[in-house]
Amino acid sequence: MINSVRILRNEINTPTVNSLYFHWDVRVEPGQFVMTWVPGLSEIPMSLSLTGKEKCLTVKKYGDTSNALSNVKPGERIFFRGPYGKPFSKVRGKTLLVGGGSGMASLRPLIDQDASGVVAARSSDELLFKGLFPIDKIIVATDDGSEGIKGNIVDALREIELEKYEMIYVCGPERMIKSVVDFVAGRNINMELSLERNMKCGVGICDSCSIDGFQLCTDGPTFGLSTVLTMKEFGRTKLAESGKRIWFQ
């Protein structure tokens, strides 16, 4: 079923990221996604960055559809179907949200009084939603050192006692997530990771988002650490638009 909603406001978050706010009277859990469509262009998967009464899609500009979405004006409509996918697990106690780039969009609904954050980006102007955390509950890392730790997200994680958290939630580019998985492998840590791959159908038919036999759209996009550790293709392959699997490492 195609849903149509009218945009309430379009906020600029960073030079490459916008957030579209709207009302949609459907229950959505943090970590779930919708297949978003612009007339005349293709669908793209997008996690919701707000899941309450007011909902939000946070758009990273990287192609025709995302560029068109970022330019939607208040009062105009967008279209999508869903929600789809396996959400993050709910836990009680201290949590750590680890987001790289636009990956913070999926983690935003999990920010509460018990949550701390590690937010990473290439530069300070690309840091997303860092202001939603109290100053004493966030560590920032930038590739160029323009804010926080100069380095990657693992450099920031080295500053933290990870075992003290009831759950660590992670989202970002695949190679970033792979570096996190390698860093924590063998440690007694509860972690869930939201993976990103090219999706075309969102319902497990087209196989475009497969990895080691898992369909990200139906088996994920959220996976536990123990499952990701079994994935031999994770962090080493990508699927081209044609469906060809490309090994890059």
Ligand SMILES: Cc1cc2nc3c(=O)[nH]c(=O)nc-3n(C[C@H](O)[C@H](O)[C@H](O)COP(=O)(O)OP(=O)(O)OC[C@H]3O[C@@H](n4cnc5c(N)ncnc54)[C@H](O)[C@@H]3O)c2cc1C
Given for the second form:
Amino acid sequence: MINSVRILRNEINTPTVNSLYFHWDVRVEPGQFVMTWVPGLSEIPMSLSLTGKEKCLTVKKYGDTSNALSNVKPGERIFFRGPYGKPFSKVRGKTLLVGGGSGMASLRPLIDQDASGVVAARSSDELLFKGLFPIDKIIVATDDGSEGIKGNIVDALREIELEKYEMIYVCGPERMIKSVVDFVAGRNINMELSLERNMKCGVGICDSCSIDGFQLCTDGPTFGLSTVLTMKEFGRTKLAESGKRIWFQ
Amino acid sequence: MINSVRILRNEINTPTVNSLYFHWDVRVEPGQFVMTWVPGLSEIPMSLSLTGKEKCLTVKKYGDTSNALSNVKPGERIFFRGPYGKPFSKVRGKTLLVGGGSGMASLRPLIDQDASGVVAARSSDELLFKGLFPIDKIIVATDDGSEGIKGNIVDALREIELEKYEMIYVCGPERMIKSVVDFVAGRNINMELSLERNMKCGVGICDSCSIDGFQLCTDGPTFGLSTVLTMKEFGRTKLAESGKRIWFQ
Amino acid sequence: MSISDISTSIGNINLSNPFILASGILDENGYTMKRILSEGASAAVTKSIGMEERNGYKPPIVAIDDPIFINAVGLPNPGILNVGEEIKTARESGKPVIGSIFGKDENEFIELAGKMEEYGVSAVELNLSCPHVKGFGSEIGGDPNLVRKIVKGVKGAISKPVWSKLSPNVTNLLDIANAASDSDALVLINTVRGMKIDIYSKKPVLSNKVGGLSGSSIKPVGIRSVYEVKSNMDIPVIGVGGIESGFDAVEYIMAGATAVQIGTAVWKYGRAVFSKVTNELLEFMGSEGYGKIEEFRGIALK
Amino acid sequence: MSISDISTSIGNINLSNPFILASGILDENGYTMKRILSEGASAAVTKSIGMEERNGYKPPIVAIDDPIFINAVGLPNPGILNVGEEIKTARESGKPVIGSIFGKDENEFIELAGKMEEYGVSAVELNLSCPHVKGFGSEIGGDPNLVRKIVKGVKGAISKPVWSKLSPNVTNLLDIANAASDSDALVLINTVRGMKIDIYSKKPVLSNKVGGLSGSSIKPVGIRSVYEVKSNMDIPVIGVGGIESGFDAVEYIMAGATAVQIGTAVWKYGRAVFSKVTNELLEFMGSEGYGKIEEFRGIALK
Ligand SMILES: Cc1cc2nc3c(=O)[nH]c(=O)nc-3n(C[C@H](O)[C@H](O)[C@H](O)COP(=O)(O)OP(=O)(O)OC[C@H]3O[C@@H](n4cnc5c(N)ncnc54)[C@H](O)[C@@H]3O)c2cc1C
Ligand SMILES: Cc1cc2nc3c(=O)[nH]c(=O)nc-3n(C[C@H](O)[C@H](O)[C@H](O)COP(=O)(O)OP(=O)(O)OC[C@H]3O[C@@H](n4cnc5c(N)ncnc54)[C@H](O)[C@@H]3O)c2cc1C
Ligand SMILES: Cc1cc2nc3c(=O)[nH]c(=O)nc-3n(C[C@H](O)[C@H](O)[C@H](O)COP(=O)(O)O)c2cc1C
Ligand SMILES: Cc1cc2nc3c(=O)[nH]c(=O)nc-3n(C[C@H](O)[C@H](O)[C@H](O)COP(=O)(O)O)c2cc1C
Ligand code: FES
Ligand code: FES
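Given the form predicted on its own above, what does the protein look like in the form predicted together with the named molecule?
In what comes next, the whole complex appears, and the chain from above leads the way.
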């Protein structure tokens, strides 16, 4: 079933990211996503960046579809199906949220008094949701050094004692996640990672999002670190839209 | 869905009537029926003659299908779908059960300490379930006078003060019911009648059981006396298997 | 907010709402049709009537496994000469009654249509889905030449509108629709050929073994058929297949349907389905701000 | 009670159970096929592969309204030259991999089949349901002459078994099945043409508008197709369409199927569907006292 709901407000978060707020009376857990249809264009996976009574999609403008979606005006409708996917595990205790690019969208519902954040972006004005953390609980990194640490997300993680967190949640493009996984491999830490791959069906039948025989859309998008460490395809190879195998450089 | 259950025992009630006992864990109310399929032959409506945990079909042998059904042996399966139809209303107080032919089958689940019975048949050995009533609560009538009143069901009803019953339940062939309705018309009594007509679908779409635009299989088979009194087709005309209109003589 | 107008018309036939009782469902007995028309259907199509009286198939005539619904009734009918009284009774409702007919060739269809016109039907619906002896396993409605002949023949013989009801069990629906393009309207679709086997009795459930799948399972086939025809031809289409709600009807109307028919949903909701779907249609039009059906008819074709 | 034997074989291909992964579902990536084979499928059919790399249609590629499931994936595939590695990975499971192919004519099918044979598939499955330009709106599988040519051509060109997968969207399935009778097995059925319109966006949901209906809605069509073919022809048939339980599989087997394929049910039950249906089949055979599948294969045909 396709849900069609009207947008309450459209908030500009960064020059390339908007958030669409709406009411949708369905139980959603942090880490889950919806397949969002922009009629006439395409259908793309979007995490829920709020999971309470008020829901939110936080959209980074990549191509036609995400651009059109980010332009939906209050009172207009968005169309989506879901929620889909395996949510992040809930834990008691201190947590660390590590987000790159639009990755902070799916981590946002996990922000609470026990959570610290690591937010990375190309430059200062693209840092997403950093203002939602208390100033003493956030580390930022920018490629161009315009704010925080000059460097990538791993450079930021080096500054932190990761072992002290009950759980570290990570979300971002596969390349970024790969660098995080390589960085922590062999250490004794609890980590869940939300992966990103092409998605077409969203319901575990088309194989376009698969990684090592797991479907990101149903077995994931969140996976435990130990599972990710067993994946031969992770960070190395995936299938293009056609199904042709391509290698990450 | 077709239920297939194994028969526990097959009881001979009269020379032409057998009862098949079985377990079927579904809630059924007195007056409801199932469409009983005899693979290779046909599918016929059968009332539940027990509606507790143990269920029962009481089958009069008319033609091939009912004959085959009445021959099912313990351990063999019967096939049916349902339960279908509107049950008899429940009342508190004295009740009278009036059954002709196989009609007593659907009335049997209503037999309790408040119930009296009027059972009619051609001759003594065809009187169905009369033994389930205490001897002082049963009136019988036989066409041939071999037991009880010599005459038909209306002859028996003449002997009774019908107004004293909280509800009178009647079941039998349309011709018999018509004579009962004509007999009580205009009097101030509570009566529900379970009608019989050809049935093919059992679920209110094929029109073969209809009477005055009501479907016997979904609006009935039980109807209140006042509704039956409004029916222009009742006791006068019905459609044959083909849909051709025929008149009762 | 003023209430929306849900009336529609197919040629010169005016309907108070778009919901017509489909052929074969509660339309054998004139009293039944009359009751359904009084309870909300805007018109009723009779059971398909042939030349001779037929008993149809022995029960089981339905194989049901919610939401799967398959029937093989076997065209029981009293024969054209015995159906006049039923139509007369149904017409006491004051609403249009459509006479459905089936035959083995052009000549039978013409004779049946003429009789239906005599009985005062508002239109004749040609049921082109009866078995066709040549090319066994398929239906008259799968042969474009036969369809063309039957439609032309009936159109030439009567003055009432002629609707052609087509089968989805064909390789190329557009070929058939084009062959039937002389019709005043096309009715899409009849049932999809299917079967149910009971694994405990190890037998096909229907006495005829093969039957027609109807109800919600075939709505996508019906929508596709209406859309395909309306994308390519300019002819009124009446949508049928799996309509259970006013919203389902909207889907058909957006695909280009002028009106719709309802059959199997009567099994789920009883005769009350007609007031249910009418309320749902009004609800949709109210909340979306539509005043008339024309405002969204065929809108998905653009 | 001893456990029943659920193995079966199609020609020289031995299967540990009758449940094969259908073409187009989780069979693009070799690692995925390998995992599903390790989790209970007895064989896997690859996504249909053509001559050139294709991206398929833009999303939405599925229109879902439980239990309605319609897809228009648009035959995305890496092209035959890029698929060898995936098949190699899948074959590491030790179970049979079947190569599905689609082409625009006989010559393409022959070339594709030859490549598949090189890659070591256990059989080649001809997907005859791709769009056919002549007679628009219909499929290659609707043209008996084309079907005959393709099947004969491929049979003459390779030594591995050839399975022909037929479309139910035809006027007369038996004509097509007869045209494909040189095949080592028939696979029945592919999806049924359908469409879904979203009434709030007023548009067909699928980017390709028309798609293929699959899942429980089409099981009656699949059963009917298998029964119809097995009543008339002596050829192994693999049943597919709406199988969600071991009991559904029994229905196909009683209609005459040698094995079955499962597609859409993966959506409802995930990859675990294969162990689920296997357990259900064993449960049925145990409770009904069957030791082997042959004891009830085709029993409903009698
Ligand atoms: C489970 C899941 C959850 C997601 N949640 C969100 C979310 O909450 N917010 C959000 O903004 N995005 C999210 N994404 C990513 C989002 O789906 C894509 O950004 C979207 O598909 C882009 O579609 P498009 O048609 O606009 O761009 P396209 O036309 O597909 O792409 C335009 C350009 O951007 C590049 N591009 C596309 N997507 C990405 C990406 N993810 N990372 C880097 N480059 C990219 C393409 O390679 C191309 O060069 C999620 C993805 C997944 C798998
Ligand atoms: C709602 C409902 C509940 C029913 N419950 C029961 C029940 O619990 N027990 C039961 O035995 N029957 C019951 N019947 C009647 C039963 O359905 C028929 O007896 C049955 O259809 C006969 O089928 P057949 O194929 O054996 O006989 P057929 O071959 O149809 O008929 C053989 C001969 O018997 C005659 N005949 C058939 N049915 C009747 C009848 N009901 N009355 C008089 N003559 C008849 C026929 O006209 C024919 O001459 C019920 C009917 C209805 C509508
Ligand atoms: C029990 C039954 C009997 C039918 N009989 C006829 C018929 O006689 N003539 C006809 O044209 N269509 C007949 N149909 C087909 C319906 O009119 C309709 O086209 C089909 O069922 C799809 O609509 P639905 O899903 O609303 O039922 C019959 C359908 C059913 C279920
Ligand atoms: C998403 C999807 C993609 C499919 N792709 C193909 C395909 O590439 N080749 C093919 O022969 N069949 C394809 N099919 C059809 C299936 O193999 C199968 O015949 C059909 O779905 C019916 O089986 P089911 O109900 O178990 O899914 C596809 C089906 C689905 C749902
Ligand atoms: S998106 Fe299709 S399997 Fe995950
Ligand atoms: S038996 Fe079909 S309507 Fe009652």
